[in-house]
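Only one chain comes next, encoded as structure tokens, the form predicted on its own.
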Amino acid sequence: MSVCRPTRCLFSWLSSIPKPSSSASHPRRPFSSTTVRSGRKRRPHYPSIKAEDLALLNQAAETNYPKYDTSETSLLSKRYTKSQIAAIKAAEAALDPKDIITQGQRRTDPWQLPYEDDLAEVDPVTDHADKLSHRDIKGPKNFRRANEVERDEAIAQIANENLAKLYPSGVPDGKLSPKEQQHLEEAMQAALTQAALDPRAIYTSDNPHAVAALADPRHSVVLPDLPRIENRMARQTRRLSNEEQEDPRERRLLQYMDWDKKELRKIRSKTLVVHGVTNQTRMGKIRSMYYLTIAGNGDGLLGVGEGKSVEPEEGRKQSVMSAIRNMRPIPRYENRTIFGDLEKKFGATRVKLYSRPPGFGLRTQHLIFEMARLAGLQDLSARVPGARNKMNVIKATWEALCNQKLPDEIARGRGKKLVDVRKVYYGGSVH
């Protein structure tokens, strides 16, 4: 009899005793001296505030943040209609300047903007200039090639129009220090050069509006793009589209196929056995991954590459580039299945192929699917009668497939007709 059973009696005797009422029982004894939960104190979540430093929060926020006195509405109203005044009041109302002091911040990125802001104005940071058409020119829009007069007075105009965005307070005069003498050389070139560029000196109109419009960056096509923030990780993290970094396997395999990116890009690939393998050194075990992929176009190309490396990545690039390198034509009897039937062994393993009519599919295992899907065969039955490794199957298959007899070489081996030979060949039964 085992040990457990009278204890378990005990225990179901005893759990049969009622229980104690709650008033008659003694209070238990604790087995830790820290006071329960129920009866600890609640810390608050948040920090008390006392009133001197409240005082001080409300003093701040009317200093930095004061309420719109009557004048300023006025103002306001002139610049405003009464639903956005009523906008801008209610917004006010919502916002607690207390919160702001204690809860908000100021940003310091260089797309802040500024607190003054009423967004009216299109800041040439932050916004895209809005795009106008030929419709928004006023008067005729047409043009003409400057001659050397009207050229020479557009350079001179627009050379001066830009010396003073650079000096709104005027050109410096009098006897400058040697740096000051060279900016002012610097800026001088650099708005003769801007000016001669500009296609304003290039082009003239009759309308100063069609003219003025050849400078507009809102009639351009393409806007230019946002200035971006200078510093070394922006520099390091920025990737242009032709600033890609190009595989030096990939540049060996576009020499030796003679093709270009584009062709590349159309054959698609597969990576269908993925195994780790191990090699006995007198290092110790090294361990590495084997891939072996198919590649094809889809269209009578079919290769098979296989590639080994410790780093998995390198490994399937290995066999991608290498299944694309062994592509080979495929026959296609009417572009959709094999000549005939195929059989070929490969190690252990037997492969046999058959051609079927129109609309039959691939009614094959997925290996074989994958292959004649890559190859471009639409019809197609197999069997794998014996073992039936993976890297066998493919192999075998591949075979098969590119030493297929096509009927224009038995023709010209039996010295018979391509008719007489297509007839004998498939037993009377063509599809």
Contents of the next structure:
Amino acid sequence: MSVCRPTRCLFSWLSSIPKPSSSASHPRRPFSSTTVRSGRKRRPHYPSIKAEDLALLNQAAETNYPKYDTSETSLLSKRYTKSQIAAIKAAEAALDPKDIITQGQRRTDPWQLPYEDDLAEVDPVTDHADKLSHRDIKGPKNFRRANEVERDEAIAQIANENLAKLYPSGVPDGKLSPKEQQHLEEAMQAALTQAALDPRAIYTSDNPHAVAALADPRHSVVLPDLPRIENRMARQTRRLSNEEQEDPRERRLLQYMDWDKKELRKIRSKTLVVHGVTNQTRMGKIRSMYYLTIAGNGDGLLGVGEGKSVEPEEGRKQSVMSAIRNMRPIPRYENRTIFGDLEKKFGATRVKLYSRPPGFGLRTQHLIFEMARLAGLQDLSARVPGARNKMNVIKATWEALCNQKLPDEIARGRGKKLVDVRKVYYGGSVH
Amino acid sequence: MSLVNLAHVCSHLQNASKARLGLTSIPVSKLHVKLMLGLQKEGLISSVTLGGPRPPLPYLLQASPDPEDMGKMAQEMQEEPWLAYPSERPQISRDAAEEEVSQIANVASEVYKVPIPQNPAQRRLWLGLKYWNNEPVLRNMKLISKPTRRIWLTTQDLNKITRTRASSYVPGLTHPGECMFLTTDRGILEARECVERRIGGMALCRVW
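Okay, that one was the form predicted on its own. Can I see the form predicted in complex with the partner chain too?
Below is the whole assembly, all chains and molecules, this chain first.
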């Protein structure tokens, strides 16, 4: 009633007067010392399409991607079920042919693939047209070497075909710009090279289907190779097979385990303990590095290995190899946890391992966690009361996991009959 | 019912199995006998025999029938094999073959005859320990109730404990093949049997 009123009057007077336009000679009063940024010119992200262009687009879409007519749908109904046809029609409706025209690219170059593929996912195994066998060739399948006349004829014909692919609307003639001229020359060169390399130019047959099959990559025995990347980085990172075999320790390990390299690649290892040790001799101290590594396949095999050497890399490798060599099977309940609670003492270190229900996870300290992960255990908890020497924790855990007492063995020892009722209760869906 | 003696028995059995003994003895009491019979029923020990300060002879050495009786025995055994086992029941009189049958029965009962001292203080309970795969079958035996603190468990407690959950300050049976013995008003029973019969009792010891 009192204080607000004069201010309100003031504001109302302010709002009533016309706002000064930005183009006025007085610039806006700056509220900060930074210079004013000039307004960004707004440009659309996509160029707007004119109505007439749209009409052309529609035309192109209709001609290139026509809708199914009745004869085609009747053919489809012979091959597919009703629900499948409905799915096909839904997919067709979802894809706007205008988008395919504007965003997709149709290749017209001489090296285009003889089949349709957007190459969004190039898979070296699956990315090729469906293979055809000799049974798909109609008529006799005889070939003979073409004589010179036939060869030249074939080359001319194939080159013409290729050129027609490059220029669907006819080869341009008359006066050409130098760029167009060069393009045409390149195209002719490519067409002729392809024709000369084509097997149809070398062999011929009375059966036109057989000749066509010669050039069809779907009949090829050899799948197209993966493109090789040839640059310095690739060459440096690529390891040759003879280089890999050079490690004599690995070769000995493979011989010992009676494995090949593929199996070795499945093994995962992790160095958990690294420290320096010294040997005091008459001459002085000899320092070397000690490594303790665990290795496992993530599916019930676990090993612990030690290595020591003056050379760090040598010691580490030694420990990895011995870990792989020492791998032992770990019995797992339902492939996820241990059989009951375990307790093991190694030196002054006591390790207690507890089996846990599905979905519990590995709630243990880091060393036991790593071991459980490599062994393929999923539900486990552990306690290490008292001494926590890293080496002893690892060794105690390993011994405990390896020397589990299995229910079958216990039942045999007690002379009891053991029946797994889970198979009855859970419909046999147990490990 | 002294739990002190039971504690001694527990540690003695652990020590004996660590020392790989085949046969060991414990003091005789009704509690011990029943508990040991329970252990035998669970397959944790092989034999329970009442004897004196000297170990009883092994079964094979205890008595050997005369060679001329063996042929007759074998024939009888083929016809009635159950006669190999001693029976508590007195032989009911039968026809002509009665005498021979009773003779075999006598032989069978003699096989199990073990000299027991008259003085009860000298009696011992002899237990046969079991080993499998170079490992003792009974490795751990531990008292649950202590002489100073008895623990009584209800059926609900036992339900939880046999399903590996702790209850009434007793941890669950989490070790593989773990057994727990209770003394109930129906005798000394294993925990799972108590659950089946829905009875509770005083926890004695756990074995695994």
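For the two forms, the rigid core is made up of the largest set of C-alpha atoms that agree within 1.5 Å on superposition. Residue numbers count along the first chain shown, from 1. These numbers were taken from a predicted model, which means no experiment stands behind them.
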item: C-alpha of Asn207 off by 2 Å or more between the two forms on rigid core; value: yes
item: Phe360: Cα shift of 2 Å or greater between the two forms (core-aligned); value: no
item: Did Leu176 shift 2 Å or more between the two forms, C-alpha, core superposed; value: yes
